[in-house]
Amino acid sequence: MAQALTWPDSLWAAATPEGPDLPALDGEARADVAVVGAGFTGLSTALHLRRQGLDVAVVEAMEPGWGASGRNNGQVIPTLTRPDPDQIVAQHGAAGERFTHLIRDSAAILFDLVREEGITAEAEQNGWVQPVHSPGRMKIAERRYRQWLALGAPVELLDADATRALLGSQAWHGAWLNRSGGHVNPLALARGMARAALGRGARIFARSPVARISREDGRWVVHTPRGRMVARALMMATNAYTQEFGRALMPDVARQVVPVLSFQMASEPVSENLRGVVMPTRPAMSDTHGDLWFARYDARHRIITGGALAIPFNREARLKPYLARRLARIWPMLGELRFSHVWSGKIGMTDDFMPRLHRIGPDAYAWAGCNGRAVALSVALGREFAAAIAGRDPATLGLPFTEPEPLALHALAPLAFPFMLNLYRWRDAREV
């Protein structure tokens, strides 16, 4: 059963109705796709592979959104954390192009898949916004917002005074707003995708960690403990934790990126008093911070923070007073909030916050490198690796794929993370 596993000790954990019952790989089965890993990625490329007719099974090491989709904070954004449009067109030609529209619909597919599925995910379709910390900062976001108003994003720029309207705080400088996007219970959404593509006739297997993946007789052969899965094509959908239970597994892939341990905290629930003043139409927002500063309200009327430790260690008893000094400066008339759950799920960050997205055999695909933009990005992006595996011309497809390029000295990559946060608080207090 599902909740025999040992979930992270999150809200989401807690609000969010079991998952479906589904059996371990034992034994060998085929189908015409495998898709490793059964996050967002994994999930949507299953469920638009259905919708398209074709047989596919999903291998997860543990349960559906038991990684970074189930742990996130939900925010749907639709929009890298950077570059911006313009540096990815230039990057990659016709393809970058194909991907920044993807981008911008990203939010859309989400919440269209939610509707149209009969998801219930608590999904909030109010907005997000990105607030400028600083003065220097507006030039960001004036920018942002022209190349994604060029695109035909619902996109608007705000002064401080509408910033202030939307977000009840004096906290910022002004502000860009995106009204496609919003916010999830992510581990809901997660469980209820897998509900759908078993609806449609997929099959998913549980608690069956992947060791290796081979190529025997022009069909790929996913390897477990206790069976194997062979299959025409193959989708590999693990971003930050593709060698979480192997470290054989795909290390050219794995090695792009650096997995960090992103912290999600849930206050005790807010008067509806103070929920007409702070954020009172509720949308997401994520700020110009280079150590993000982000909020939002789950279906319980909660808010849904976090953020990041350069050393962690006693994790929660330095978090929770850190984090409440933090939403005091922005909403003073919140006092001191006191949070009632902590939690944590690795983020797949990439030197240059560009996902890398790559063919890596005949009829195989892999990508990693969410650099915590992942929801609203995982789910279209797994629409299109479907359109892909089920034939459609790559020239078409929103996927700008390169050749896997593993960081060098990878293992002590994540050393440096503490280094580049104070870097980033250095900056957050200047002007940019």
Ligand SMILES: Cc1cc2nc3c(=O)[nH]c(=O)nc-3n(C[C@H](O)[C@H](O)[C@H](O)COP(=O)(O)OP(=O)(O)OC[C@H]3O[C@@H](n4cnc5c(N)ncnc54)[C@H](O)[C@@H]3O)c2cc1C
Second form
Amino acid sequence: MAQALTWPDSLWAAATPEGPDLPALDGEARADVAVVGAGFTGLSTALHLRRQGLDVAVVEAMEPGWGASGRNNGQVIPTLTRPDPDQIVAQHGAAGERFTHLIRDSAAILFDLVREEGITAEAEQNGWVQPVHSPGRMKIAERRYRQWLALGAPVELLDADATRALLGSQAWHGAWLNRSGGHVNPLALARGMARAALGRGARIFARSPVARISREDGRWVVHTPRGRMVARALMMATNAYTQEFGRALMPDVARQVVPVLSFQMASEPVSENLRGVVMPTRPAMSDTHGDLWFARYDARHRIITGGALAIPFNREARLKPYLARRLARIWPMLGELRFSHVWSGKIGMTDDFMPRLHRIGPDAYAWAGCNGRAVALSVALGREFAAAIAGRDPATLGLPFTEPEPLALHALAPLAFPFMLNLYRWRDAREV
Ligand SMILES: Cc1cc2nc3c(=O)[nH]c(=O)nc-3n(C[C@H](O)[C@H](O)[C@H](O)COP(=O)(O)OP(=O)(O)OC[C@H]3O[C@@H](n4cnc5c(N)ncnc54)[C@H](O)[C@@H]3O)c2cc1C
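Other form of same protein, the form predicted in complex with the named molecule, not the form predicted on its own:
Below is the entire complex, every chain and molecule, led by the chain shown above.
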């Protein structure tokens, strides 16, 4: 059953020009490659396939950017939350090493794509910074800085004074900075990528939820309420929203991740005077708290931030004063900010924060588990999956495949979220 098309009450939905007009999938269609899901992963896969001249059709349940890609904070971050590069290589060997290179280059891949395709996405490549909220966690910044520097990433380690100058706050004890990061309007990026893919000859079908996939006569078949798409190769790019439209789609892949609701909010515009002091160079910022503190400006000079509350009651109204107080603690000169928009989206969490990448059959791929850190990675992964589908040996790509391992008691996992959040807060206070 198709869901009514509604957009979250997000700043992005309010401020972004409409996306392209798209048909629903009606009857039988054929393509060399079928892509399911029109977020950054699916659209990047389609765009990169078209750049190589392959025939590709995207099938999306709602509209491009309707999932996590159109709802996120828009921070373009060329690193995972964890594991760090040496742990990725220890776990995945040569494929892990190539994956760390892909992560290192991921922000550059995104910003280059925006420039090359002429996408208007309010893109600002002003760096991404992770400030450190307690003296004990400085060693985390030092470790990450050292590892990424060894991999050739454009990183810097900042002491407390340099961090204060960069962010205009005394809240932190130091930081590490990656100059290739930055931020975008994520819904504008998704809609722009859709237009670019269409311009290069891709087909995109919207409002066409895929109920199931099957294999018939050596081909993949994607089934929607009114149609089917038959293809040689298949990219499943449904990520944390995989089970949103029915339980039959890739249950083993979906049950590896716990979809956690993350709230985002946009402040009223900040005055020019204050902007000269608060994050004057406009980087993207997410700090070392487990209960993450993060912020960036958008093109209209609003602060885009967010957070989580353990008790699922009246969260949107409670979050406004809670986060205004947090920002006032970081930047007292802001006073108590007012927020115009609050919205949420689902983040697919894995138990070890490592994304899960899979080959789910002949010429068929999927991934899940963004852990809230994959705006850049999903665009970069789209390029890698496109290369694999176009025939490049996956053993030369940054794709550390594993077999799907569904979580035991997956259905109960969301109940653990309030406890996990309180555990993170306890650890944050104790420097664990
Ligand atoms: C609130 C929030 C804040 C975040 N902030 C950041 C950030 O600042 N920086 C960062 O790096 N990462 C962030 N992330 C993570 C980032 O948004 C995701 O990693 C990224 O958008 C994943 O893109 P995707 O294309 O893989 O998935 P999605 O964008 O979720 O796309 C999946 C698509 O599949 C479609 N779909 C699902 N089921 C079906 C079906 N049955 N048939 C057809 N289509 C289907 C959905 O409608 C959706 O459009 C955040 C995530 C959230 C939710």
